[in-house]
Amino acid sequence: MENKKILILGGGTGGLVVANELRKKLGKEHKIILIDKNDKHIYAPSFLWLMAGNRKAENIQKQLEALKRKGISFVNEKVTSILPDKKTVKTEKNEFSYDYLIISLGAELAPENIKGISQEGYNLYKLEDVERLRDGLKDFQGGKVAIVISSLPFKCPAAPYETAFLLDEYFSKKGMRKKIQINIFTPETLPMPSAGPDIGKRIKSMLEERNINFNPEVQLISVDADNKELKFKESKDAAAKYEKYDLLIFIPPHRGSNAVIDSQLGNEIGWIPVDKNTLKTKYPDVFAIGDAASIILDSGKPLPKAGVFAHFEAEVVAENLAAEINGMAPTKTYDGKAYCFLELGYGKAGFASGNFYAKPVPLVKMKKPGRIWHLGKVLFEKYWLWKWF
């Protein structure tokens, strides 16, 4: 088959895996170009260890430029336009044509959508804020810690709960846990609802055992930094609810990239509907994986936005695309199976795995928490930063 050009937008989990897998499966006559506005791949699952002072920022990042030695071209530019009818992608500086396009742009963080939140607290999904949080915890003298999920959906559904568990350990080891009240506020009915009610109930019970307050079905409206007060809406008819805090950790609203929104590939907030098995969009030569993709489960809830899904989806797209380019029939499908570590502190973690495509609700089970799962997460971090670079 004639030489093909494959564009990959985004150097996060999905983009990294699909670029590597395609390069292994395709001859060098086929060009693979990865475009990202950032020059580094940041391993976000390590943010919580960074918060607790157990990692340094420079040790959880890799230069995307390193992909070039594998035969993957890297362009450090921001994508501004996706024109699927013209098979063209534009950046701030250049224009690229393609034969196949894989969109793995992830989720954009939009704290500006919540009044006052940008001026206060720590964004749990922003590296610089996590470093500030690490330093701020050292000086925190006690009071109310608020971990706020501002809206749905959000990436890494376990992260807010892992944060609470690690803070419980952190303050306990400092001998000041009795001076700290840890509160989680979320629009969810249970923790990690997309994993099914059994997992949610189990995590809620674990929170209660650690004296962490779980406040479900509340929607953050605004933050009053001067008075250190959160304003929530509980339901359509209920009056606003106000909660005080001394330390605020927040998960900001998420949306897709402007380039996706303008391309009309996605919905009004930038999530791209795809075939749940092949990750194809409405254009047969365009795929979307990871957080950028939108898959609605039989339960009516969206497939969670997490790196494990991006990873497995990337493998499916890479194998099928390579087969097609090599003149064979694509046969691989994503079956909805996934797993997740849940960091609990004290050297222990939980491990959940199962089928998110199960009907009528995801069939996911969690192993008994233990040190082996924490070790597994540590080893996976090392493996990840070695494997793909």
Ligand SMILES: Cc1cc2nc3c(=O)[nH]c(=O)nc-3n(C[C@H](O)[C@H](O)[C@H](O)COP(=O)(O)OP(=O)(O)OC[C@H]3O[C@@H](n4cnc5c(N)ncnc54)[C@H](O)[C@@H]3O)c2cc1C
The other form holds:
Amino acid sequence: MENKKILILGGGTGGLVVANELRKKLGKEHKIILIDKNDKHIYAPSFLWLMAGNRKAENIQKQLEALKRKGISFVNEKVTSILPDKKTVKTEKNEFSYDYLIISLGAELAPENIKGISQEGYNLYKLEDVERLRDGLKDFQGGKVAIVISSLPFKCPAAPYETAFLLDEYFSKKGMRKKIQINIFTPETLPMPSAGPDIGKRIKSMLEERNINFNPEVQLISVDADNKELKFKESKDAAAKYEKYDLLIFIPPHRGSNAVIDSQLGNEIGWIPVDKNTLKTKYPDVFAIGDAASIILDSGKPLPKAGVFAHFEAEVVAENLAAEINGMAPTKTYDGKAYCFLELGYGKAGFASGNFYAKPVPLVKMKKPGRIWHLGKVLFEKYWLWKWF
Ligand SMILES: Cc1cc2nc3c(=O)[nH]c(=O)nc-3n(C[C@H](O)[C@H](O)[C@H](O)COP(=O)(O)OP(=O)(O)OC[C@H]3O[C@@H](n4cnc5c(N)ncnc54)[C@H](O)[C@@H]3O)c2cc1C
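And the form predicted in complex with the ligand, for comparison with the form predicted alone?
After this comes the whole thing, all chains and molecules, with the earlier chain placed first.
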């Protein structure tokens, strides 16, 4: 059997799982190289606890260098281009050839696409901003909190809603909830629409119970930081809408990696179309998983971007690739199953699970919220940061 070289781009959720699983299944004669521009893996679901002052930044990160102990080579460099015709990847400093390529570069955040948004708002998806937000919340005296989803798609469709629930708890415990108005603005029609209308309606009514305002179908176009005002796009039925805020938390526009856009592997915004069961791209021996991949469901909506998909897709690719390299037939397919915790504050969470490939629409159900699911989310965090390092 020929020795193979497997290149994994990205050491986030998908990259980490695929590297570990392949290492377990393949002999040492096969090389596994993981490239990431960051030297650390950051566990993003903990950002919301960090915001609320319940985590320290250093406790939700791990050095990718630690993978070397397991026989996975780590290269701390930025990928600049992918040349599938030449089976080559370029970084800022080097060039790497491969036999198999797995792209798990995630989503790029593009706050620069919305004028004024970065001037004083807090980017919920950036570690440093979440730390600033935690400090900003301590000094906040009251007023309007705006949680703004600036465009679709965005990763972790639950995160803005979890943020609202945690802020409701945070301000209530400080005895100042009555001085705070929490507003969510989103282009979505319902919360988490890709999980189906039942989940959406349920979350909407939970928001109402907690006195959190849900403003659907609004598209942010700019932020006037001097006047603390959000501007939403006009539609055929409505004029442009303006909303004041005192504290702005935003989810920036997402797009694919520049390296993907330049490689012609992806579409114009850099998402890579893949086979929904095997995660194969149009190029032989090239796979894309996680947020970087684009899968369109039978409902016409894209498969959401979330760690759970990256994780399960990574397992499928690892199993099939290892089988192929070991001379066996690949048998595993990704079946669309997924689950998600929905943090609700006060030590409780909801738990939604189901099948996103169900026809004609995803079949996802949510369990009765309770302490058990919050505990599950906490245990999962500990497990994640132990299991893969
Ligand atoms: C606040 C928050 C909460 C979340 N909560 C949940 C949750 O509860 N459940 C859930 O399922 N998902 C959650 N998610 C989403 C989840 O984190 C992502 O969907 C998941 O990490 C995607 O995995 P990935 O491997 O595709 O990309 P990522 O994990 O984003 O990894 C991409 C990696 O590629 C690297 N990279 C990017 N560009 C380059 C380049 N040019 N060169 C080299 N390296 C590069 C990055 O540094 C990164 O390490 C949350 C996200 C956030 C922000």
